[in-house]
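This document starts with one chain, in the form predicted alone, laid out as structure tokens.
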Amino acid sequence: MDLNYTQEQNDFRAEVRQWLATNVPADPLPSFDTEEGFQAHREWEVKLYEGRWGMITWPEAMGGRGADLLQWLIFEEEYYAAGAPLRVNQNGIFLLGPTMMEYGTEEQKKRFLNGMATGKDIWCQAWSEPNAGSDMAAIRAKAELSEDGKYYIINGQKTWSTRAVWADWAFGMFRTDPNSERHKGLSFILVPLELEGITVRPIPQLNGLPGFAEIFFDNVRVPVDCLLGEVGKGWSVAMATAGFERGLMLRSPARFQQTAKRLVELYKENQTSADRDPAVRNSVIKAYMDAEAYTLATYQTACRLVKGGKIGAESSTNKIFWSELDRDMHATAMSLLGARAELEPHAPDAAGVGSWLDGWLFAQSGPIYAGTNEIQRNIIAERMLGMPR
């Protein structure tokens, strides 16, 4: 394996890290749980889009670079670098953009995807319900087509739906044949949250703010171009767009570098206190030798992708590794932090605590979202292994 750059790729580093370098904010975005930080990282995804940062491997006419997955992963590298915001976009671009190319007819790209690169229309996640979390095939929810035929007529409840207080769209999955169970009678239908018979109840977040919300469908009339791929088939569109969640877009390698990197600089602060214990240097050593692993089996993969090749169920592996990667690194850092882990940045006290504890509980959600790791080794069990269920 050549783990050498082209020229080609040293020049693309060089420019986004110039452009980067520019166009950064110098102070840290508020977050984009609260309206204030959601507006400001709307507005970070408008500046991406103009300078054609937005979702670099599109293809040009959508709004992208077309490039492809070597260049992605350079960009995220220089991306999380530069310490630039988060994607308050992310379910869109990085889930339901790559799903709608794939499944979508010529004027539903059209008709969003511009949007989506844009930052116009911030999307979330309508899948989970309260009986069917990581189960999406015990999905009830329903969508009865109105007798003139042209709308969805949609009642039932979602949870757990990420950035849904302020998103102006949802994608979700929905009960078409009311007499089929299972994966079956489901469609992944597009919903504008303004309609009417919607409402969104923000979920309060461990640190009390609204990274997810509940919505309620009452009666909501949705138009019937918004289906995504073939009615009662959705389960095959969703399959697709978890792909994409548990793979290689939703989380690059570079984050978990860069949480890496500064773990290392976390133990080199506090080392003499660090070291009475000497599993707290064997973890901190583990986090980065793990982090730089990832990174070297993404862009094997990567590389495979480019020659035409494809992720199936090992995007399970994916998914099961950089979440508990994630988990693992900010624990350790707790332990470095010690009693200082549990104080707010703002405290009077909290001198080089940094954003250890927002990270350290947004980890805790990493093994549940994006499919549970319990069905993912579920899943490496039956499909990739062949084991009996």
Ligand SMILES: Cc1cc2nc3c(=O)[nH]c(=O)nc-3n(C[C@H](O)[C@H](O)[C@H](O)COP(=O)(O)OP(=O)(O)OC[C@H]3O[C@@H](n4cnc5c(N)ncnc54)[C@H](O)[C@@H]3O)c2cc1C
Second form
Amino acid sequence: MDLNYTQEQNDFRAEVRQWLATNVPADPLPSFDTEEGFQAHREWEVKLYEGRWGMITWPEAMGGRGADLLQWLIFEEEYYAAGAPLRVNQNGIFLLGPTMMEYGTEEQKKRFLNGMATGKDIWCQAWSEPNAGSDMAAIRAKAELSEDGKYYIINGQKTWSTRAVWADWAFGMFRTDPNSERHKGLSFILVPLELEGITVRPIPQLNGLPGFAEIFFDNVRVPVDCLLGEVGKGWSVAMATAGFERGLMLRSPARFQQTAKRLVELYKENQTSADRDPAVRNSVIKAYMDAEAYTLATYQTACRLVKGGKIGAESSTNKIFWSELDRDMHATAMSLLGARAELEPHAPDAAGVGSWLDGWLFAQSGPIYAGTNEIQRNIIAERMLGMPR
Amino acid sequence: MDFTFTEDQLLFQESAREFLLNEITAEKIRGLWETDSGRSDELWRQLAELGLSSITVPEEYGGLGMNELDFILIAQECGYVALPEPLVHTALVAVPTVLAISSLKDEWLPKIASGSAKVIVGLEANLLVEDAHLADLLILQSGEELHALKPEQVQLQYNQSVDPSRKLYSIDWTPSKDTLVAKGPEGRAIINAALNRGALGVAAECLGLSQRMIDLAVDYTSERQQFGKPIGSFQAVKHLMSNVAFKLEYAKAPVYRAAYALAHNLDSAAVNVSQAKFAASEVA
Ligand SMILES: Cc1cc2nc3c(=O)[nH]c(=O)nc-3n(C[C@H](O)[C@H](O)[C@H](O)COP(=O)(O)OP(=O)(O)OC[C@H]3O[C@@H](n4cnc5c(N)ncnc54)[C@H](O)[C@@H]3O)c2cc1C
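Next block: the form predicted in complex with this ligand, after the form predicted alone:
Next comes the full complex, and the chain you just saw is listed first.
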């Protein structure tokens, strides 16, 4: 065990920091759940790509740096510390990209990966349906092969698709075998959202912005070369997309460490009122320690993987940990802000509220998306502890 | 950056675990409750033979010359079986304390290493001293001073705990020039180090204990049937178990980091230990 960074890792960190210091916009971009913000974030992705910082874990030939997981964690720490914009393209670079490298044809890799990398194509996920949420195997949206075998004809509805309002493409699962049930007969298909027959209907989130959307498919003709992996094997491709290493990429600890640091600052700014209730101070400390515990545990896992180790069943614990930590941190921030907590940042008496309210609203959804925490608890009990089904 | 244990450390853990699981059964622990000392000389001899009592004793004194980090997984295994013998105390508290006191180390470290003597450290932070009755030498705190006393120089008063494995004593003793072995800033430093190592030991034992409780509860809920099925198939029961399991997962890394910090004398060690103890004891 050696908890020091190597010279190479320190140099890498310095390089990242330097680049971010000169390139991160001074003022935060508008939310990417607005049209203008979406465009601004897309431009930021281009900038990242041009600096070869867009997806550092991708191979060099694809515009990445072939970085390992430890470099990834370092990059993220710097990224969040610099207050750099959220990644509007995260579905593409963190989820679909790696999945495509594993399951895609050479032709597909050539066609899609570059657009993902440059931010030209922003992707949304289309799994959930009105009747298929936690129970994803209940998916009904159909994709039937056309008579000439050139197209999948898609009919049905997807919902809760994040960033679908302005995205260019969707990836998701559709039932290609109409007589199939549950996990069988599903296929992983890539869909250009500008095709005829597609209607995207925005859904306003708690903060009023259309952060996600319903997608309706009415005889949408998708060319067959948009099938990823084998027909009928969509479930295993999707499981790879949801796999842990990508979970690690998507929810690296830096984000939570940064929130914890901001929480400590918020406590200091409001110490006089906060200390009237010692429980609040304890929550701040607990949050800080938990964020650190998440970081340490992630480093431990990353080091094991870098050395060729395997990810174990214990990886299923991470979703619960970060989402409940995030929720608790934001709840503590609300306590610290007291009566100001509910104010919009532009309200006259809202001094010092920052973006906590928006963060708190979003943190409520952490225990729901990416597999609800009840489902995660089932998985831990059954797969990690081996309890009876 | 390499936050992993070495093959050797993992193998050592494995062999300690095997031995402890075989030897420290619930029946044996209950059997010891019936004895006067509550401890077993025979068991201590076996632990010493395996090198477990001398792990942290430097090689020149006949030990294995390993550090807190090498021992941390073993301390975890001690917790897993609820080992009543003062092994964690010896390796993490007694040995480093004796090593820091020049007038004691030459005589006592070889004895500890061979398993022929036990040294017990009693600090003021604790109301009572566990296992004081086993001590061939007691190192006791008085303010910023540490004193070394032979059993005949003290009066022990047994205090019964609800846990029959705990052997707790109040100690009646008088500090004197003859017994003084460390004082002032040096004494304070040794005392603080002992407190930190003690807390680290407790944290590691809590990890093991928690894992044992999970394992026992999984076994039981998989066997016990109600309504014609194992109660472990009910979601309410599963979720209770998952809550402990995921918290335990995230208590481990802070404990290992604290062991690393102590082993490398990092400035952050005291804070790291506090975090480790908090996290692990919360889970347990
Ligand atoms: C912010 C946000 C962004 C999202 N983005 C996307 C996206 O981009 N693409 C996409 O496809 N989907 C997206 N989703 C949808 C998300 O995947 C689903 O909300 C989630 O899978 C849960 O499905 P559901 O909402 O239908 O709830 P349900 O499955 O109906 O669950 C309702 C409640 O019942 C519980 N429950 C269900 N089954 C069980 C069980 N077996 N055991 C115990 N409890 C159970 C759940 O835990 C939950 O508390 C997003 C959701 C949110 C909140």
